[in-house]
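Heads up, the chain below is alone and in the form predicted alone; it's given as structure tokens.
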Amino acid sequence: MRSYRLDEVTKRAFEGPYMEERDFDMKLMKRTRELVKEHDLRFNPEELVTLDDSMADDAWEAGMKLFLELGFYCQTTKRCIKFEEWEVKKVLNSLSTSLTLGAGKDAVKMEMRRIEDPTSPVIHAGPTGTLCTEGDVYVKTLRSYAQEAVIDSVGAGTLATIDGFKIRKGTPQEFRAARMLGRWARQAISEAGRPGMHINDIAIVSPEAKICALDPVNGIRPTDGLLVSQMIELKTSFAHLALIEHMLSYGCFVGNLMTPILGGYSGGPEGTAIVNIAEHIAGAVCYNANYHYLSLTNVRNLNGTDRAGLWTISIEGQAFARNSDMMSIYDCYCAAGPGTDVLLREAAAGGVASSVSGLHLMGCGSCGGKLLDHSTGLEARLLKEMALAATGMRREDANEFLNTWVPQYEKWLDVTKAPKGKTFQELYDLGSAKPKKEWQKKYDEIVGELTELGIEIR
């Protein structure tokens, strides 16, 4: 345990510069853009996979920078929580580069990746907050994703309703919500014959009702973990901060969750890294993270498998791996829907640019996470499988297979094109929690393709 830390980040959330938070932003959006041409950073649509270490590590520096500059913002004062270097580096420097995530036969170990690393990564897969239907339908959406072999962990899923009513921040509701999602999620993976497997969130918005989640028989152990939100951009709360002072004494796993918005306040590709570098530092000094979800999401179109996507979590992960141990995972956000081609091509194209580039994997937010029951495991699993498949592959041919993969799906995500889908109901069926013929012959037509590209699907 280690919140000896919070009553310090507490102490200069009280005492830090005050400001008030459009002020932030705005000093946050100038920053940055002065960032990026101070460190010549520069996307290149053709380079999805960055080959310059160099760029790399100016990102790194550049993101430092700005969290030193301007600090963690707490929404709750309206102050700036800020560092020294010295005191940055030690935290970086103190980090684990191994986690044993689970429990006996179904734990895994999380190591910490590097470029082109030969090592597996680690797939923290779920609806990833996208919306599921309360009860059996939720806890057979997450069965498929704990019976694939692949899946090393699951979780992250949110209700629509609890018991009919419709669930909204800070009701009754939301806390009974939380206490149910861990209750599901343990009955998914004990049916699934994994009752170890690490369970790595309940998705609901305010932080105190996660606390409900944590219950070492029904719930969330010491061996699973929550996620612990930022605000966009590089913004906590009391709150938040709260959640993490009962998990370290509690015991689990804290995850560092932050959704940069690209296009945002942090601008483009270039901005948009240098800002979820500074949120990953801010994770590990401010949260004692133990991992880091990087769950970037496109302005327009609510994914992170376009061109600008895919090169912004790849230099990030390039970042990570030359320059800390800071253990990031790339939370693959989608714009097609389950049953389609596209989401299985975007899925493929995540797995390859975040492996070969040092970081592991959630997945897949398949329709932006908006659409209701539109995620199943079987994306989840493609997703992971080429994630292995780059294992220790070189980055000139990373982009070699993404140029050419690419642009076969590229022309639907936008928004008003992106193919929804159908509904897990839809393409699972609900006793196996398997996926029906159709859909299971859309993946076997994928990784044919895959398979004739020279890609090797384990």
Contents of the next structure:
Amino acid sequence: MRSYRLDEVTKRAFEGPYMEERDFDMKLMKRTRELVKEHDLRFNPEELVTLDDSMADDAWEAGMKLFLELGFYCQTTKRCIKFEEWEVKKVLNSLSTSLTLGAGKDAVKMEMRRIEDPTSPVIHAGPTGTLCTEGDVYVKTLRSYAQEAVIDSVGAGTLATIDGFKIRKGTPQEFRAARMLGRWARQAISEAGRPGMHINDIAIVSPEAKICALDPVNGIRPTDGLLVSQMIELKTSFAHLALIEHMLSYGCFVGNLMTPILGGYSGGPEGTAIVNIAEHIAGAVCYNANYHYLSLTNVRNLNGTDRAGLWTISIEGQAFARNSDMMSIYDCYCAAGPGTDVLLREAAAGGVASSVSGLHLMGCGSCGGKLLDHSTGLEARLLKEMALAATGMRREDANEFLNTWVPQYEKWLDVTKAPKGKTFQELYDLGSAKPKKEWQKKYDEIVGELTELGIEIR
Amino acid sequence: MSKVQILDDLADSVINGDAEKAAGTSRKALRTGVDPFKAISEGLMKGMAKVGEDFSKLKVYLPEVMMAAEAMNAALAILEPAALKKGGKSVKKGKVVIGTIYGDIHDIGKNIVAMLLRANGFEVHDLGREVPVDALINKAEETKSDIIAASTLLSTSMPYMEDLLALLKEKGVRKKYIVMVGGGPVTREWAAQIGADGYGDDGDEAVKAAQELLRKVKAR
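To test you: the structure above is the form predicted alone. What is the structure of the form predicted in complex with its partner chain?
Now the full complex is given, and it begins with the chain already shown.
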């Protein structure tokens, strides 16, 4: 479907207020600090899932103000794309609350969730930006996710090389890698016996290269999706808007990918929540996004599973659930790597905090995405299982669990201390793409601990 | 007010990001005969070191660091000319050419490192983002810099860091420069593997590495 709104976005990217990017960053930083004070937002490390509905509403209101006042910065024209409040509300009131992802027997419904929602969240799983070895290892890695019955969607790995070439942005090899990522994802889901499963992304940097993956036979189909990035913070470019133009014509799902930096220009958890709410609104209005990837990134440790991170994603989820129909997905980025109990503990906490707050899930990222082949399906399985266990859970009970659980891993989250674990090849049987005993045993032990705490893994 | 108190006040003004107080205390320091070198090194730098450490431990966040840097700059504008007049040489610790390497438009990490380097007394030439490898080298040659620092958030831009080291060798100027690399996907092991001289897990560590590497070079 052609989007006339995208024409309006482009027009405003040429006509909006001109500003140097550094000035936009400073304005965002200063205004966010003011909004945190004006709305009296306060991070509470003992109450990671806020029980204060009015604070979630305040965060929403502050995010809306920030978007309306600053707009969405276009790096191409150095102008701010601005919309009036009535225009934003018109878009927000028109959002779909139910999507069918994938096709045939493998299709899943992704529905707008609310706080303490009893309905199941959807998990978009995959290596989420982590570097992977090309070819069969990549296929097997994705298959390890697709084989897990609880997982609903796969994709999003990054290749280190293609045909032995190091992949550089804008080169022919990047375009080839985009095409092959789509093909290999389709091969993985077919091998897992789920050929209609939704593919959520191919992690390629250049928006123009991503288009190569759109292929109704061997690649990304209209029942799949791609992520379109925002630049940090609250910024876009014509390359990204042009990708959306093509995706809308093609008919696949548009995912609004945001990587808000906790500790960056937005400041602490309170400011990060405000800025990222504004980024969600920008995604709905300017990207025509069907869903939103909340890929919170700690400025030092590159994860989103510490107390500050969990509080931030929870208040955002609650803000969306109470004030909008925007479907947001918590991209669970962990500090530790596969094969370690720390990664499983991080995933378990992320699953509970996000699910009870009305979010869907993505995961798991590990080791800040720095280490090759450090992604497996097993941690994503636990992430989803914990999210399912938390469906219908009261926020008070979620906090009780988190206050018991988070102290067990938080001392390991520093980038210099987080255990790196092992590679997919070391932890999985490469023939069957199933976990080896060592990794399976670690998972069983953690599930045992969770069961003792009264968590019912379904 | 004692000279020790003035030094403490300078440090506090930086820690609290109070540019007005930093400037006022700097003027007071000169009026009361505090050595401007000492005011910078034992007042301002001490405060900035504390802010850098706190940022590294996430006790404070980037906005607080930026405000501290603003306070630092307000004070340096007063103290540095006096120090130059007195000592006759620049108080700058060294010169750095920095940029987000080619293919990457993410610059928050590079901006943090550039700001912390400036605040710690380095002369910084920031070339922005998507900087071609030869542009970094040309600028380093033009400014007679000590350090070339490259950052990226993207694995697809990491090969350009290898190209940087290769081109420095090809031009026969590798030994003239300390090369530092960093950013999201870059690890300490990879930095060592490609032959870079320095790396930092965060901005504070990058500054400490730059100081240490420069000290070693100057001691040769």
